[in-house]
Amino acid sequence: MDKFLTVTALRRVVQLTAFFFFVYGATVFTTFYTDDKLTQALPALSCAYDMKSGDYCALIPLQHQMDHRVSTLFTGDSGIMQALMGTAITVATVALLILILNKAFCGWLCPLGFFQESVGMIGTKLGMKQLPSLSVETVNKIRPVKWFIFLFLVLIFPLLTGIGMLGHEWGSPFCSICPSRIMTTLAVGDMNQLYISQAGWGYTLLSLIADLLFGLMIALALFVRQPFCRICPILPMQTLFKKIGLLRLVKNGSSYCEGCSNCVKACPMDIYEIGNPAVNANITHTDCTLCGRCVEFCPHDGVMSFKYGPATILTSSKESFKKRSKIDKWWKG
């Protein structure tokens, strides 16, 4: 049994538990808090359109606050305190959650991240040829997209809607195209979010993008690791506070790292920077989801580590590398 006890095995158990809680939580754990939602500021994609969810992500309140509250600063309908208080509470809650778990919300708790990994595992078992890594050039072209989505679909378009410069359909445009909205509602048997709107060109455009993005994400996830995570606007939010996170990825390659790049090959987000030389440095990158695969697949003792505050909670070793490599080879056949 011990031969199957790995970080990835533990992560799968946590992901599966989180998936059921965030997608079905209000049904299974019917309490005041889950019915009313816990934080409404989760730094991971859990959807408010799922009426049975246990909690939902910060992006929907942020869009609504831009549309209905922050915009009143420009229309003169309210004072600064009334306009910004809701946003300040949401951002402070996100900062608190990131302080506790940093970007592990993506790698360990996000329902959509787990869904994409599950589709990838199905693709592997179906014998589909897996794309091991995207090129540096491709990664560099993709990375700015998440910032564009965050700035325009989460902040600017909702703000312009509240001011009256855009139609109502642009009040929460990211939720309108988010694959998690379709995935989680389908998971609870609700087909209402899979549609093509005929309410006007803006609604039609957003609904077409949503359906296309959902289908494209599933098709790509069969052979590309974490396709939607690479453009997810949750990453920029987490980046704003990653410096305060107690959990972090640390590299100490002073005399042991041979530059084998096993860490880069294992990374599902293709973060080439973690292969660079570093001495006792926090290398938690903007795109990192703290999944731990780079630590598992590092063949050197103590080079890659997870630290929580001053404490080391996981570190690379020759023995764990051999065990993990053996399991990986067995899984891929």
The other form holds:
Amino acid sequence: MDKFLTVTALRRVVQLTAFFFFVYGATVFTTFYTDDKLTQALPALSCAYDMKSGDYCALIPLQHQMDHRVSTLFTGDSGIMQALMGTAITVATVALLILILNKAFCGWLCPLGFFQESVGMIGTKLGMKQLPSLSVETVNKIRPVKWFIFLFLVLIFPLLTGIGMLGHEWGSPFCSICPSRIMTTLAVGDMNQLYISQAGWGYTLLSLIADLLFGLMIALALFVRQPFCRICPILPMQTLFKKIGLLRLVKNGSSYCEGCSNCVKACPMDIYEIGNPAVNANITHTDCTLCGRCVEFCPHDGVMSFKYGPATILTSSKESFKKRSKIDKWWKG
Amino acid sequence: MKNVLLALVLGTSLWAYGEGVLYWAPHGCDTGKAAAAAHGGHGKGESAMFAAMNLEGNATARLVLPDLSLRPLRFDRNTVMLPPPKMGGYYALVAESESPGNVRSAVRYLSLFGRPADVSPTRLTALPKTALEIIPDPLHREHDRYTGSKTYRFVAMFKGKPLTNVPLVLETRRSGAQTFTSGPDGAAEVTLPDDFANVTPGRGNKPSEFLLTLRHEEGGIRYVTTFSMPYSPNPNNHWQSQEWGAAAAALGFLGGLFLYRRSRKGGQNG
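Form predicted together with its partner chain, following the form predicted alone:
Expanding to the full complex; the earlier chain stays at the top.
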């Protein structure tokens, strides 16, 4: 039994539990009413369109607040407090959650992240050749996309909608294209979110992008690690607060790191920067999901570690590297 | 069985929307809309004034607030004006009237914006508001709406106990009465009709009203209660195509497989 006790195994158990909570949790832990949700501000893609979800992500209230509240600053319909208080509460809740778990919301709790990893496991078992890593050039091209999505689809378009410069469909455009909306609703047996709208060109465009993206994400997840996570606007939001996160990835390569790049190869987000020399430094990158694979696959004692505040809670070692590599070979056949 | 037959006969032969029962309907006058706009908390264009239809006898009205506190309302003829909402969440609008041998009641729910009350909406719906009551199980979620072609659960309750095998009669403005019978737990699954005329694509369609009526007789007293709410057309029946949605998802999937083939060729070449 001990030979299967790895960070990844623990993560799978946590992910599966979180998946049931965030997709079906309203049936046991809360109710489906918004008033009964725990936070409504998760820094992970748990969807509000899923009527059985235990809690939901911060992006839907953020878009609504931009549309209905922050926009009133420009239309003069309300005072500063009324315009900004909702957003301030959402952002403060997100900051608090990131203080506690930092970007581990992505790697350990996000239902869509777990779904993609599960599809990846199916791809492996179907014998599909896995793409080991994307090239530096490709990664660098993809990285800005999530900032574009965050700035335009989460903040600017909803704000312009509230001001009256865009149609209603642009009030929550990220939710309109988010694959988690389709995945989680399908998971609870609701087929209503997979559609093409004919209510106007904006609705048609957004619904078409959503469906294409959903299908594309599933196919890509069969052979590319975490395809949608790379453009997810949750990452920029987490990045704004990552400095305050108690959980962090620390590299201390002062004497042992040989630059083998095992950590980079293990990283599902292809963060090449974690291979760079660093001495006792917080290397939690914007794209990092704190999945811990780099720590597991580092063959050197004490080079990569997870720290929570001052405490080291996980550190790399030769022994765990050997164990993890063995399991990896067994899994991939 | 007698009740079911009675409801069927009434439903098919004497049907006229809300005939003879007390029920709530929004009063779309300018005063009501102006009050709603001044209060804030109501949706755009909604009214703060409601009318109790077929009101007779010594009737009372009250508002159950999201924190379960009560606020009496004063009838002006058959209308009430809601006060500015002090808190956000679901409110229950209740009317009751009594005459010898008859108790009539009506309940309607509203979701208003404001600082949330720290009480679950499930407690508001479960709170006994009238002797005979139709309890939505659950209400539609905040920001959501009752929609045609969708099925909802309602529980028939009398003095805190579920009523089994009783008919709930559903009426809309455009469809004849339909009867749904409660099961052993008092719950009936009610499918709302998507009976809208001249539906236009998008959000421009005004909601219509549906009315559920429940009758019960005990101790020589006839109880009648109603539950009325707005409902909207189902986009998937009118301007959204699920078939095309599935086709687009399949196309995206095929695009991904095409990229897989390309990556394999690239790998073999490189």
